[in-house]
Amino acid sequence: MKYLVTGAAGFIGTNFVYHMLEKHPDDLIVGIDNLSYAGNIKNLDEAQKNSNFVFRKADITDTEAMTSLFKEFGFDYVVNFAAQTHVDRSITDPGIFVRTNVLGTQILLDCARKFGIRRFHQIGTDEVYGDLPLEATDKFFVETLPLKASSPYSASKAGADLLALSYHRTFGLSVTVSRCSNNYGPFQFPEKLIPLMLINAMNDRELPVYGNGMNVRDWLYVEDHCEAVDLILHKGRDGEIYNVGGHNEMHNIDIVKIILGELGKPESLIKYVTDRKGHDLRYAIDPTKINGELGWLPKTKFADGIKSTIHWYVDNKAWWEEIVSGEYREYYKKMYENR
């Protein structure tokens, strides 16, 4: 088999070019990634080693060269990651949002038609449903709730899901969408929640927590998230939608304690900062249709996920000590600063 992933030099893809790697030993991956801002080809060093990967430089928003790709290698499978993926960013740019994440999408579905894959795999997030209230905790996001985007970034992702099923709907394309709460792990680049504090922690600067810090996520380990959608991609069923998380609910304020006093530090460097725009409440999935269809469910306790994430960062200090400096400089004083 040949698979196209999208997206693999960014955080989740990276971690599903090496689970495809491990799983499906026999087939060939092929990545493909722009390497914007949140790319990192340094991510893949060890996957190029492997004769069954290939990696390439290229862009889903370029019809020539997703054209060009497709014929070339005659993909089987297609599972897009590539994406905008931060809310703050979609705040102060809406525009490649919707670029990247609708358009790009349309062009990779027109070829994925034209070349006749078995299917297409979109990632989606559970933040098309918009948000749940902090106190309604018998409440979950279900696959059937209506759509209520809160941001420029899941407005965008909203409308690729939506896409991708009239794709199948309409052209008969096999067409899957998971859609996933809040992902933590390795390689995932320092923007988001754990990543930042982790790295500001370790250098001893304030840790900015937006509002009161009490919004609630619902958090998988990348790796259970991989094994979601290897499942999902080979077993589930064509048009339907899959809601992959896993009953760890977290506010942001005690994952922040977590990881200062799994690294020895105080927590006066947590600093409270004016709330995002817009910011949703809480994110809480309900896996029960893929679980009851096709027996997944996470198998890494948050505990142990936490754990082994800020050990990660801790022996990795030279991969995101490259990353922090330059561009990622600029826009963090940009987001946090005099905030």
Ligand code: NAD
Given for the second form:
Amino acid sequence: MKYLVTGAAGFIGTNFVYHMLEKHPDDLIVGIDNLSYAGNIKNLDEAQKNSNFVFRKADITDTEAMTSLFKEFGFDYVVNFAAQTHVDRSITDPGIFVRTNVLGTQILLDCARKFGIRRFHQIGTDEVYGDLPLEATDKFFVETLPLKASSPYSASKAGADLLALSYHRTFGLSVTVSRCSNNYGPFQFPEKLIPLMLINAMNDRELPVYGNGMNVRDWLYVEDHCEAVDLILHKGRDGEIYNVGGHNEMHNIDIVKIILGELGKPESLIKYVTDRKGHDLRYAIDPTKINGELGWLPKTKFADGIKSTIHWYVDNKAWWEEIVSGEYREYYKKMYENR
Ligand code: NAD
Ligand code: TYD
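Other form of same protein, the form predicted together with the ligand, not the form predicted alone:
Next comes the full complex, and the chain you just saw is listed first.
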């Protein structure tokens, strides 16, 4: 089998490539990425030693490049991770989110139709449902909820999901969609909560907590997400959406305190800063469907996953030092200075 994995040099894409090479050792994995600020080719150094992995620098919004790639390889499966992914960046520059997430997905879907594939899996996000009230702890995201995206990021992801599903209904393309909660683990770009806090704490810098820190996210270890995608891709029902998450809701402030505790750093590093515009209050997945139909449940307990993630960042200082010494500095200044 031949798989196209887009966004392969990003956080989840990288983890998925390693997952696939291990679980499907006889298959060919073609990873593509346009190596935007979030994509790091060094993530794939180990994968490149495997003859079943091929990397190509390519942009999903480039119709010609995508067409020749599909022609060259004749893919069986497409898994679309490529996206602009940071909510804060979508608030300052929505345009690139629409181009990448909506237009890019449509170009891939057209190629999939034209060349014929077994299945197209669209990586969605639970953020398309909007948010849940903080106090309504008996309410969860289910697949049948209406879409109510709050940010340009989640709105563009909702558009991509709908396009993918429309290609199933209208053209009969085999499509599945997964909507996962917040991931954590190795290789996550340090603009996101956990790696940002970890790196700041290691450097004895302030930890910028938005608002009062009481917003809730539902955390899933990245390998559990990769397993879910692998399962949906091969066993999920055509045209179906599967929520992916494992009832691990936590207040942001509690995550920050766990990180400080594990690194032996003082809570005086915490700084409450101006809240994010339109900040979603609470995300919480109901995984009944994926559990009932495919038997998936997360395997990694948060206490273990966060420890190994913290230790990965401690052990891979060179990986993140290279990032935070580059254009990230400008990003950080723009987002956090005088906040
Ligand atoms: P990421 O930002 O680390 O990775 C995205 C990758 O896509 C990057 O390597 C980037 O260079 C690449 N990319 C961007 N534009 C591209 C283009 N035009 N052509 C080719 N490649 C392009 O993000 P991530 O956290 O790994 O997210 C991957 C997917 O998972 C996204 O679709 C995201 O919406 C979804 N998702 C993420 C989470 C999470 O918590 N991180 C949760 C649910 C869903
Ligand atoms: P993030 O990692 O950006 O993921 P998302 O917004 O897509 O869920 O943020 C997770 C939570 O952490 C969110 O409620 C915003 C908050 N946050 C901070 O408090 N400070 C920060 O510097 C960042 C990046 C996020």
